[in-house]
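Only one chain is shown below, in structure tokens, and it's the form predicted on its own.
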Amino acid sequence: MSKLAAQPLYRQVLREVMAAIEAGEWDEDESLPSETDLAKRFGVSQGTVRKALDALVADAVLYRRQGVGTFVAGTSDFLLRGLFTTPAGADGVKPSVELLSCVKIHAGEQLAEILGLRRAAALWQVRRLLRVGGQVIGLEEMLLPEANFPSLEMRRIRELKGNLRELCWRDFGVRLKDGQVRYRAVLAGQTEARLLMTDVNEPLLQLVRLAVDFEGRPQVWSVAWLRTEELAFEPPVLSPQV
């Protein structure tokens, strides 16, 4: 493993790891070798592979079975993995994804400033409905910098059912990581009403993420709109745990 000064053992592993990921060696699910083997392949100690391990779990990278190894995590997708549940608490049911729209539109300034963009830069927009049992119970809006994602695919994103997380890993190399969810109420829009066919001024969930690569550069603004009159929300889990 060549060695950067300026980075610490552990920090240079979890890259030799990830790098490892991206080029196929270990597939979605597989396990990686064990501690002591990594530890001989990276010329490092078994401890600071842990800490590099423990890092990429935390990151849901890679996830644990307790007495069977580490596993390569899969690019789920955040609201695809949440329940929705009624108020009774009857087994919850993940929703299925209607892909409405995928086309190019120019950052405004606020926008710009959260994906790290100059004014005006070029941005992907992709729409997708997300339903339950036939019933619409969510819209989703993504932007993706058009600069780091430059040829994105309605077909493409049909593929893999919607799951931009899964084409952002495929396709373009580029690993992503959820921030903090934020939660808030409020009032459905015009747009959000029309395709939720809901009223104007109905009360709904809002859900804002940016998702960041691994280098923490923001990639992925993401604003979902949830009707919760007979369905609740329940999040995903974000660490995968056996």
Second form
There are 2 protein chains.
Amino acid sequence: MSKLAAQPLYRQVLREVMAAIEAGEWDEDESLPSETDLAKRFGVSQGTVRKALDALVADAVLYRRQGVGTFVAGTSDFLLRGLFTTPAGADGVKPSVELLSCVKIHAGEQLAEILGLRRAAALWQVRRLLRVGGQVIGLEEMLLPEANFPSLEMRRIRELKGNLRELCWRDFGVRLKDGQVRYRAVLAGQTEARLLMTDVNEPLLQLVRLAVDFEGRPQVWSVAWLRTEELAFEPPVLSPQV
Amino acid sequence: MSKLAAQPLYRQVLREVMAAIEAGEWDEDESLPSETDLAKRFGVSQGTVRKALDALVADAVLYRRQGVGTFVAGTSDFLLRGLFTTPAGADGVKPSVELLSCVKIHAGEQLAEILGLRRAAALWQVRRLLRVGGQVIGLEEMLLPEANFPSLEMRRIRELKGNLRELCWRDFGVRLKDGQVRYRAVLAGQTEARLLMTDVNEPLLQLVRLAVDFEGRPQVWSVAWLRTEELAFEPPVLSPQV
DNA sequence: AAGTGGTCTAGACCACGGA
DNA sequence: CCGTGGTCTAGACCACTTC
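Please supply the corresponding structure for the form predicted together with the DNA (the preceding block corresponds to the form predicted on its own).
Every chain and every other molecule in the complex is listed next, the one we just looked at coming first.
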């Protein structure tokens, strides 16, 4: 591996590993070669491989089991990874997702700027419903540039049980990770109330997030409205205690 | 430094560094000795010191400036560190804090369990108001075990401009960091509406958090109610891209 | 016992920022 | 220029899991 590049070595190793994952060299939950073997393969030391893997573990691309190996992590959806816990605490429950609609729209000024597109650029607008045990608790609207995700078929989304993050990965090779997240409290309007099967003016937790790819480029904009009467939202903890 | 301890070496170094900070060896925004000097002092290698400092940087105890040094970070309050941004994005604004009240109460069953105390244990209940440019946008109630923070004087809190986290640090040597955080959307009740100088039934972002010390022990329980009509809440990002 | 992640060293060099 | 953080190596040993 060349030392001439502008990036540090472990960054290059990281990209090589990502490329290998993209190429399907190791399946989900399949173990990678050991750190020492990867070191030989890339012509670097074990410490450098480790630093690269550290970063991928922090981004939940990989996970490790001491004494066993390093494994490729699944791509659960962002909302599926956040825990929904009762206000008192304990028993986090994971929701399931149902696809509502998937249509093509134009970006408009604000979204174009956020996603770095032209104003007339085409976007997929995907609406999904979140359920916990049959109960509807959330509505999410995602916006994806058509240029990066050319053919989003509803059938395909349904096949993956509504998991758009997995679809972006499997069909378009884009591994998304969280960028910024913003929280607000809003009142349900008529549209939200109807889709969430609740009342107008119910308080909803609004979650606005920008997902980026592994080069940090903005990729997906999303807004979610969550009912939190019975279940509070708890964001996933990446890289817990060091 | 002994190799016999159950903990890895870099953990011991981390504790030594924390102890030195607690002892006031280096002031806020003052630079620590270089990594190589610290390595000599603790009798370990530079790489080990670095790993310890990495963890403290991730927890925002220290910050680094390449080519310059490693510095002790300030202890801004949790809410002061979260950004308040306009829904459209950009211009994050930091709020100031005003102390409302500070009284002693009994823990009760739930809080006792969360904080690992007896049910009759005494707690300080501190209420604070958050302002952005004169406008009241938040109300926070914190609960601190009296055993750990024996004398919480209102005067002292005011001296530190309402920054309870700094007080816990300066007066009691407890450096707090975020544990779990949970989000909900609720409607303002009469009490909240009065204190926030707004209307009943305004949607409020409710933020429930548990702060822990550096050994991971629960220390402070807090609930905040935030108005997010004009400003969204954006949690602080620790350890961004690796 | 063998193989994995996890830690640690001693020494080296690079990239950056301030004098 | 020097001193700082930031990276990297080759080799070693430990702790854990599995066989």
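Numbering follows the first chain given and starts at 1. Basically, rigid core = biggest C-alpha set you can superpose within 1.5 Å across the two forms. Everything numeric here is computed off the predicted structure, so don't read it as measured data.
Trainee: Against the rigid core, is the Cα displacement of Arg170 between these two forms at least 2 Å?
Mentor: Arg170: C-alpha displaced by less than 2 Å between these two forms.
Trainee: Please say whether, between these two forms, the C-alpha of Leu231 moves by 2 Å or more once the core is aligned.
Mentor: Result for Leu231: yes, a 2 Å-plus shift.
Trainee: So with the core overlaid, does the Cα of Val200 end up 2 Å or more away between these two forms?
Mentor: It does, since the Val200 C-alpha is displaced 2 Å or more between these two forms after the core fit.
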